[in-house]
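Next comes just one chain, in structure tokens: the form predicted alone.
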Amino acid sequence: MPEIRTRFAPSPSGFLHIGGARTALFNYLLARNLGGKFVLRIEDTDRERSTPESIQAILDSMEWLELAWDEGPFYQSERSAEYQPYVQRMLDSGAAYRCTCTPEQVDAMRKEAKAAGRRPGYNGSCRNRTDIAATDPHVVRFRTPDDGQTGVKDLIRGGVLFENTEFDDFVICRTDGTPTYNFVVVVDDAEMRITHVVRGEDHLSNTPKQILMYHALDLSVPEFAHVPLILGTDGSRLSKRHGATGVTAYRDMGYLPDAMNNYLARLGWSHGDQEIFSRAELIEHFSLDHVGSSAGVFDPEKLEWVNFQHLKELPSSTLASEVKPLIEERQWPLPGDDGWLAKAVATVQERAKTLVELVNSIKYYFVDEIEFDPKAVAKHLAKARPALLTDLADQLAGVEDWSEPNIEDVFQYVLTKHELKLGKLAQPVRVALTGGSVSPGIFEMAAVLGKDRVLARLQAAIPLAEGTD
């Protein structure tokens, strides 16, 4: 049994969009389910499109979704002295020949066959013609069989057929030298030793070229396995206007890569009814058997969703060793060590659906003055008594152990004392103490808060106190 290699092959024109990282996911998580190699490729040969800001960009998509590469990344582009003595073989045995027909020419063929009814293509002028010298201008075509059928035994969708006679005699090598796509990328996965060719179904038209050039050169023919497409919530295939299709995006928002890798692999693989995976599990039970055939439908509340029960299940440090460089960047100052930080985004842990939405609800620990919500002020701290809030902070200015029930026993304390239920103390405070009407509860809030920010938060109030009931 040769050792299972899989390999993700992006073209670097942008960024790597959701369709794209979960086809590197399932390569991923093929190869370490059975134990082989990852083999990244970067498929660079298109000089106009690829630029050094789309490589780098897949790169860190890649990095940030933790699927780490055995091999490479290789880059085509780097590797064109490889693929000429491919094109030779394929011209020495006369599975390809040199065409100087021009692209005007060609376009002129298509033309004429469609207006005779004839499917549109190459008509094949320069087969067999033996007066080409290799120094004159040519493209190289690679003569396709004249009838029979090329079966695709895909390990998702079964047997395909293609007709040959579908397909032209197509170009392998361009005037310039340089390989095109189909050509390469045999070339690339036989030197690479890929056994499994996992990518998207629009790759499917593409493999019945691909395998007779493999039969062509001799070399064995991998198992082919195409995912089908990912669409939008109204049925079309995704694109930019159902959201943000690029993975750094979703990085950017907020979102675990643990998180994203579940929802990308549930995207048309499953385990039973299960819904949440850890990294391990994952890998443990995929397999291309469970693919299924159907497209995947992106539906940004279900990753929100699978985001929330991730990030709720992190340990309290973890999530603030996340959450700090988001800190930083709004340049808030912390009050505290990394324990301290780790209380604070603890009480709010099971609220938050992203990493952005928990660092912006929770301002009110790293800065020194509040923003007072108008609305809030006027339905709850408005209508308290100036003395209720003032007999609290004396209260609390005596506590000298500043923990979460002996803040909870002060409260009750004013509570009895001005026989009030804790509605009634609780939301104004909330607001003195953090300019809103949303908190976690307020006595945890209170112990990360500290007494000195308390007392000060109490105090700055109690002027916007005028409830007289």
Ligand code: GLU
The other form holds:
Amino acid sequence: MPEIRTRFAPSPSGFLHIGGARTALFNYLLARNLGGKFVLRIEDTDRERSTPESIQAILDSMEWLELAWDEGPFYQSERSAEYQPYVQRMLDSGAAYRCTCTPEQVDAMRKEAKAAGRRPGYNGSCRNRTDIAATDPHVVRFRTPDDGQTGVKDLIRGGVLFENTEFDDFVICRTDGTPTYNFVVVVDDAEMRITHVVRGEDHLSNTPKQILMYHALDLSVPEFAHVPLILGTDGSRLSKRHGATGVTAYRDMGYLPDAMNNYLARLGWSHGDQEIFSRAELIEHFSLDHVGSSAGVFDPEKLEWVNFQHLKELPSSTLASEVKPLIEERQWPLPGDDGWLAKAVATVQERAKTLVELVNSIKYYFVDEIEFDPKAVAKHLAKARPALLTDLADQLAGVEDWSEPNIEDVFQYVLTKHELKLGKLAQPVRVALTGGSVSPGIFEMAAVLGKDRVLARLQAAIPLAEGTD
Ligand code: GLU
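The block above covers the form predicted alone; next, return the form predicted in complex with the ligand.
Now the complete complex, all chains and molecules, led by this one.
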């Protein structure tokens, strides 16, 4: 068995979108599952569209998703010397030929064929010429068979047959000497000893042409797997209308890379009815056998749910390190060490769907200037009796070991003394400590905040309490 080798071969013309990320992921998972190698190849031959920024965006996205490649990145723009000998081989064997037809002439041929009801394309007029010198301006065309069929054995969709008459003699090398996409892909995949080409369905129609070239060059043909498209929830092809389509936008919105991978993997692949997978489980179970041939629908709500499932399972110390950069970004002070931060985030770990939502819900742990929600103040804090809050503050001031159970004991004592139900005390206190009426459990939150800050906030809130009964 030769070593399994997969590759991701993006053309850098923008950010890495959801579909590209899924293709990268499938290649990564297949290589990992089969103990093979995953190669990254940047197809940057289109000089106008390939910018350094978009190359960087692809690398950043892959790093964020932790889709570690074993070889590369290789850049096609740096490999031009590799391609010329293959062009020459094809010329020598007669599999390709020089053509001096101008673009205008080829255009006229297309129109003529169309008018005559034939498939528009190049008419082969230079096919049998022997008078074209290497120094004459020319393109090189591949000689496609005049009849027969080319079959693509696709690991996802089964056998697909193409009539060879569908293909005209396509250009493999332009007048300026640059090779074209289909040809370069064949040379690169062969040279990089790729055994499995997993890519988007939009490339299926290129595959028979590539197979013909593999045969012409006497190279072994890799396995192909064309992954179906991704659609938006309305059934149309995924686009900006459906929300962010660039992978890094999800990083910025506070998604976890493994949640993203989990969601992307399930967009087209299944393993029984399991929905939540760790990276290790994805690697263990992934196989092309269970990639479906129908389009996947990108559902942001499901992605959010998957993220929530991953978030709540994270060890709190890991969650703390994910959250820390977001706190720094917001320039909030950090009143405790990493251990404290882990305790703080643990109080809301099951309450947020994204890291951003989580961080934004706990500003009060970091910033002492409380932003009061006027509605919460009016509904809860203003209705509390100042004496009640003063009593609570006095009792809390006496707590020596500031722990959740001790805080709870004080609350119970004050509630009994004033003959109140917990809500009557907890809600005003919650508003006093956080500014709003929603927070984690009052005792655990107060324990995380610390005694001094709790007392200061209670004292500051007492003037807002105007209750009389
Ligand atoms: N560079 C092509 C693209 O980004 C992919 C080529 C391939 O996978 O064969 O669409």
